[in-house]
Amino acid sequence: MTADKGKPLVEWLGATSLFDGVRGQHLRDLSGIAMVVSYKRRAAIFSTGDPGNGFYLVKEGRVKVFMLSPEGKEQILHIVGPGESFGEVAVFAGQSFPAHAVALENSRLVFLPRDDFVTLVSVNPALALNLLAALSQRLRQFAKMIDALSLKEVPGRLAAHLLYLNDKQAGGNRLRLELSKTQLASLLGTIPETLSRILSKLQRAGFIVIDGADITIVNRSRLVELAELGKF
């Protein structure tokens, strides 16, 4: 069993939302098939078309999951942080990965091989239910992304993302951007220049105050209205 900074892997797995409710021998069996792997910043974890031979959880660091157009344009699907999983579709589909995954920083991941995991699922269906719950949440996120990209203008997408970060970070009226402007622009389906222009406009309009990567929400109700309407 692999340990990490004083916490055995079995305990770490049991503390993740993906394996909430898994206890005892089932959790020990799960840790028995898990492998902790390290990736340097910008290292590729998998690419579109690679065999889907398992899925991952982030132990340390952050991972970018994205797709590329034939012209090479990048669309970020999601950013995965500690305790979160990605690549789960491989477990059910048994096919190739449909996207790319790259480490945004030096990262340690927990890899769960598909065949071994499926064997465990056969004796503990709760594992499958937990994975289905995670995939359902991911589908909801994708549905929101599609709605934003197709129906909302960039200011609305940005406002919604700032509110999401604020809720996620639970920092009162403050939040910290987790991505560079280039990466955030890709996530929101725009370009860095447009993103910078809208951030400045939000600040001038009294929605937010910007201090580098730190943002203070000055008028939350107006930001919520912008996120809902999708444009100024």
Second form
Protein chains: 2
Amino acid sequence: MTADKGKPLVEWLGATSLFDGVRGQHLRDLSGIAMVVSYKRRAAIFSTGDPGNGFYLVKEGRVKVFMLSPEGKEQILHIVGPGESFGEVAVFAGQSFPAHAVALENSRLVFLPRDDFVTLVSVNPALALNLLAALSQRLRQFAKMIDALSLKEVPGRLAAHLLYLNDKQAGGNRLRLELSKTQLASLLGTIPETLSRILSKLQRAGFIVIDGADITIVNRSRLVELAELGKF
Amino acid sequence: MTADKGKPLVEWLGATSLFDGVRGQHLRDLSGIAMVVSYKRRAAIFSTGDPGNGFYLVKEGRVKVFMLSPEGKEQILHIVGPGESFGEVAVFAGQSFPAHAVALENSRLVFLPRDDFVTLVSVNPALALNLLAALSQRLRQFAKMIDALSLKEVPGRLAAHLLYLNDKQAGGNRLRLELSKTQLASLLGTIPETLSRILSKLQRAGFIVIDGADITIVNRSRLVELAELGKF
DNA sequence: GATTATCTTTGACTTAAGTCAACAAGACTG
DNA sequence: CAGTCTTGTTGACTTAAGTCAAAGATAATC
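Give me the form predicted together with the DNA now, not the form predicted alone.
Let us now look at the entire complex, which starts with that chain.
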């Protein structure tokens, strides 16, 4: 982690959806207490149980937030990209981070210290509501993940993810996996071997065509059905 | 669902942790817009996708919030008891409920309509911070659940749950399952048959002694080890 | 651009946990 | 208290997905 003089940090903060509707003066106050920090690819940002004296916004790069089993298996909770935040949970409850965070790429983050930030929230209803929306959104994602892990099989989870990427990327019937297959396996709650087998199976069954990280959806309706039923 | 004239609702609201530090006048405003509603055991409170024009506080009884698979299998997200809230996610993001909610017992709930409540949050920083804490706490629980479902086997999840109940109930080395075994299976992400088998296995292995819903912990340290490793 | 290192794929095997079915035990209802 | 309904237990079987191992393919680094 390297400290780093931010350039027009106020502007960037103001353009971040979390700060929609927050008064200019407050943003200026905030930029005074915010710290821009850089992490190299694979660098740990925090680990489970670490005291959390603030939280992070991603300025550049991507971060994975994940749980780790004693044997070293990972379950990715979410991938955080530019404009998104992580680690808020430690600010508002429990004071320690409940997960691990590692930079997936060389990244530049904005660190917001708890005390100053909480003060700002309490004088800024718009900020409070934005935060409530962000946490609610994440609860929704987590509920969906619990649903998937418990009630759907790996092919169903994979199908849902492919459709999600396809919608997000809006590139016709093509999509690009944004993670290595190993990381994708961690996100879907499985292991690389299983993911690999199921991708081939979906290709053999004529649902998709695979070309490295690029995938073409050949039969969208069957993929949708698979994602909904959760069973192959 | 039956409407019901609340008695001293203001007092009850004031005693609820969500409203810690909220000004008396605001509480009185709130009690004007809050509605007490009753649900009989097994009655549906809302279903996935229902428009959420507010959220609930449990006054009496218990509610299960759960996801449902197409084949009818349930995954309980959490059990909500007196003083706790549910359904806030629909208020602050997405406008619809992401899960199902059913009364586990005859219950009395307080319904808080979105618009009035949001107004109240925006003039009441203490309430905003309490809500942020509540949602953060729930994110922590969900993260733990994802961890358990993905990285621990059923015996590990069960062991963790038994230890949780034992701590919560503070009754020496005894504890009582607070759910039917079928419901507990849904909470742990498994089915009754598997839960039954694993309970017997833990008893045979000398970890616990089972007497219906009452369980005695015979070997706490091995149970702790099982909960941590996640493997039998 | 050579050399590590990491990632991906496939095969053979093991296993945790689900399905199906039968039965026993409670618990609620009339 | 008889009878129905729901809940819990156990057995035999199936299967999705994990483990271990080996080889090939990318990608990172000096």
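Computed from a prediction, not measured in an experiment: that's the story for all the values here. Positions refer to the first chain, counted from 1. We call the rigid core whatever largest set of C-alpha positions still superposes within 1.5 Å between the two forms.
Engineer: So with the core overlaid, does the Cα of A15 end up 2 Å or more away between these two forms?
Structural biologist: A15: C-alpha displaced by 2 Å or more between these two forms.
Engineer: G72: how big is its Cα shift between these two forms, in Å, with the core superposed?
Structural biologist: Spelling it out: core superposed, C-alpha of G72 shifted, distance 2.5 Å.
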